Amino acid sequence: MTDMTLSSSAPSSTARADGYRFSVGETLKHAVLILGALVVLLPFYVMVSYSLKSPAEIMQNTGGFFGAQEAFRDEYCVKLGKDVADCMVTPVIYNYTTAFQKAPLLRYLLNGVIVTASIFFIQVLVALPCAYALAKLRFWGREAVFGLVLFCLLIPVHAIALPLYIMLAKLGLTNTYAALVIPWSISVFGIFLMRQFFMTVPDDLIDAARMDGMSEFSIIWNVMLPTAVPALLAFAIFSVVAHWNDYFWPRIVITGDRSLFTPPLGLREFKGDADGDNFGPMMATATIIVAPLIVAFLIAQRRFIEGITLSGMK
């Protein structure tokens, strides 16, 4: 009976011993998965360090991640007059008042969250339909239209930035909020990964709906839809990551409005001339401008996941 019992443990402690066998392959692979996340991750941990720290520590690149926390004298205040006791302040607050004091930053995320908003909910508006019908419809030139999505997803922005602000120009449309809107109104990325999420959905589904007396559209928007939702939800975090931290495009269109600076734009209020750069409080901004990206994509990462995995079954 111990033998019996020897034996039959004798295969399982093999088989935990193997499920434990040291690979060079995946090891290399892990070790460079390893090493690109702290490449990702150090611009992050310097953004967070130096908003935490006195610009005597920032410049001498001293006082480790936190910093000292040492009040110091803040050389502004003392310009303006005010007692040198009155002007000794801790770094971290400092920072965090500053950035919310020299720019109108809730203003500015106020006009990111109204343009990145505004600019998915067309996109989705216009992706849906258009991918429903190249995934699911059958018509002359189907595969010609796709073909002309694709060649889209090659040409960048930068390539086209003039002609948009010049037909923008022209209709008197800078300085306002559709000029930052109505450029990126219609998402080939879009209409590309939920068309290659229409491809998984069965066709008697919508064959069904179609018995049942429901239009087109109908079937678009009660039937697709909710189907959907995983991939809306990972074309969401590309559409508002891009949108929400572009600088490129409001640079150009937005010239002499300061209350519709997106909070990239922002930023530029840190920009010192004379004075120099006002690092702590820039990146203080920076910190808080990310924050909610990353809060948004750590609650809705299972979602963006799957959106991204059912996205490329066919």
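Just so it is clear, the structure is predicted and the values come from calculations on it, not from any experiment. If you superpose the two forms and keep the largest set of C-alpha atoms that fall within 1.5 Å, you have the rigid core. Numbering follows the first chain given and starts at 1. First, how it differs from the form predicted together with the partner chain.
Relative to the superposed core, Asp257 undergoes a Cα shift smaller than 2 Å between the two forms.
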The other form holds:
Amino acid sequence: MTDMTLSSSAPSSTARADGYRFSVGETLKHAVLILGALVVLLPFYVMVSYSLKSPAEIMQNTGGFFGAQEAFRDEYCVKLGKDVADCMVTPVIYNYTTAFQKAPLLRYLLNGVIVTASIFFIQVLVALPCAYALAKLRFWGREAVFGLVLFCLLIPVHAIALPLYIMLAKLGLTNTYAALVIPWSISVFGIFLMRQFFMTVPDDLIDAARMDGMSEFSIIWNVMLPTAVPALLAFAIFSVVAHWNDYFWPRIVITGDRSLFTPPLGLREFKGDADGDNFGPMMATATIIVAPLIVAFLIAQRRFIEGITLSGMK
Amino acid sequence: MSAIHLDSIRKSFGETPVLKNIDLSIRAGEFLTLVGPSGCGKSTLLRILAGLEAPSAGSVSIGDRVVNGVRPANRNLAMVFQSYALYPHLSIEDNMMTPLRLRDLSTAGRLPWIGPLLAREKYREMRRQVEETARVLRIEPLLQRKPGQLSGGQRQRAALGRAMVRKPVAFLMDEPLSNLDAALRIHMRSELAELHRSLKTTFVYVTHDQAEALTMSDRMAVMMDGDILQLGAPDEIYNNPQDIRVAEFVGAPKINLLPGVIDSAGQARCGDVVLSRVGVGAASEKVTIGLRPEHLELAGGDEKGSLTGRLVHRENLGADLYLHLSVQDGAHRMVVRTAPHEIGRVSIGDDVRFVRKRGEAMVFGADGKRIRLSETPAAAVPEVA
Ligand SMILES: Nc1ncnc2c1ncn2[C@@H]1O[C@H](COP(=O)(O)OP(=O)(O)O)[C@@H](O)[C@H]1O
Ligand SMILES: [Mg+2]
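Other form of same protein, the form predicted together with the partner chain, not the form predicted on its own:
The next block holds the full complex; its first chain is the one shown before.
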């Protein structure tokens, strides 16, 4: 009898011990990670929270995350000479409508889409053939060219910003979409990343395509591109995030024409206003600007992570 | 159908010569195997034939046409790769359609969506060809699948299918069976040979596996270090190797090699055992005597001219039993083939006596070349065993 109970209980008890084992190392790891996550998330928390609250709540730091959402008086509206009763607004609605009214935010978002999409498209157009040649074709000086690519990775954009600006200005291209796109059309990082990926594509596949009658360019677009989708996604993350969020370059080449502003430039509209720092609408703008990237990430989360691990491993 | 000629082909990568002056004529419709240890330049030769690699010197002609400057696709050859090299993003049907699409359609016809509408007739014809090939290879149910969803054997067939649809002048195959498991590999040997018989097209087949070469080919070319050592029918290569390296490479288990000398009577002997007669004029030359495992048999009693070895290992394959013997006090290893029922009760460590069967031995000179046997009748020289 005792034997039986012992033997039947033993496996289940070990299983339980396996499931809930306490480990100091794991706990410590998680504590550190949670702390890191908090540090990263806190600014986002503040951004979203401020975009929901009234100016008074922001200044006095009250109202928790959502704020009380009590109507308050819009001073700007009063200054315009309207009736005070008409100028009572709810904070959320006020912040977000102001964001869209005071600056043509939709236009900025559209500009952001046009610029990042063109940059990515041209970068792929250039990087794939380059990467293919560097990975799969044998020609004199290939290693030297690849060395130059690696060397270019080390040059910070800020170092060449001034000459680039002068060149664009001489060509009369400042304050155009071209000025926003052209300097980024060749991505050495993209070339490097795709080259590393193409190195892993078997030569046989390319030879098979040649036997079937494909030209080298046809091989790039019809064979290499479809196999490189995960790597392209990884590259897309880097490219789109960098250029969607870029403040530095648009600030330099877009000097007057507000209709060419990208979303980060749009944020500036709320700084140094006559009526003081208007944090609510500004944070609402910031929230709207980062939203597309976050939504895109949530939708394609799995593939994004696949792409990043891929670029990290190879 | 056209014959293929390779004339004085040389190839070096940088300073290293990989192919040294290869001459090879491939007859129309034959199954020719290039066989040799890995790294001997078989793939390079095949790729030169395909046009994927340019020779450093020499010419390639298909039929009467020199094709040195012709692009691979325009040589009308099809290649099957070891890794199958199917396009991973296309279904098997599209994989098989690709060579036809590129050969038969205009640029407009290749456009996505619109293409099939513009060239409807051609698409129908292409699809018919794909289906016909799929039926021959019995891969019809797989046509809509992606290569990633197939087993190794099925991918192998799909790759064959892609090569077959375009009805090429010749099939080039680079170790197509190497990635299959052993049982399937042996099955595919006979299937490929049958396919060759029914298609009646030239097959140029590269392998490092001498068994594949022996079982499948009409002729085989044994390559080593960038040279073709011997070209001939499998029987001829096996029974009559002209070079010691060929003798060693072909046949499993390997041929037994014993050092020997040629005595004044023109007999090749190992120690005091006469193993073969050779032509005149080569007295006291150091030679190597080759005896295949099946050319030896166990000696009944204390027969004259028998060798003794200590049994170190026995390998039972069911029908055959290979005895691994250490002879001349462990200086050499020899393998003797017997049948399991012949051996009786011999255990590891026992001494075994064996003799050469009449007329079977190959003698190679110091340069590795075969020394011709003399034509004198057996009575002229006291023959042993
Ligand atoms: N692209 C290349 N560059 C340099 N050396 C090569 C290249 N391709 C093959 N080789 C060399 O040529 C020799 C023969 O290769 P290969 O024809 O592939 O041999 P096999 O197919 O008989 O195993 C090998 O030593 C290999 O290292
Ligand atoms: Mg090879």
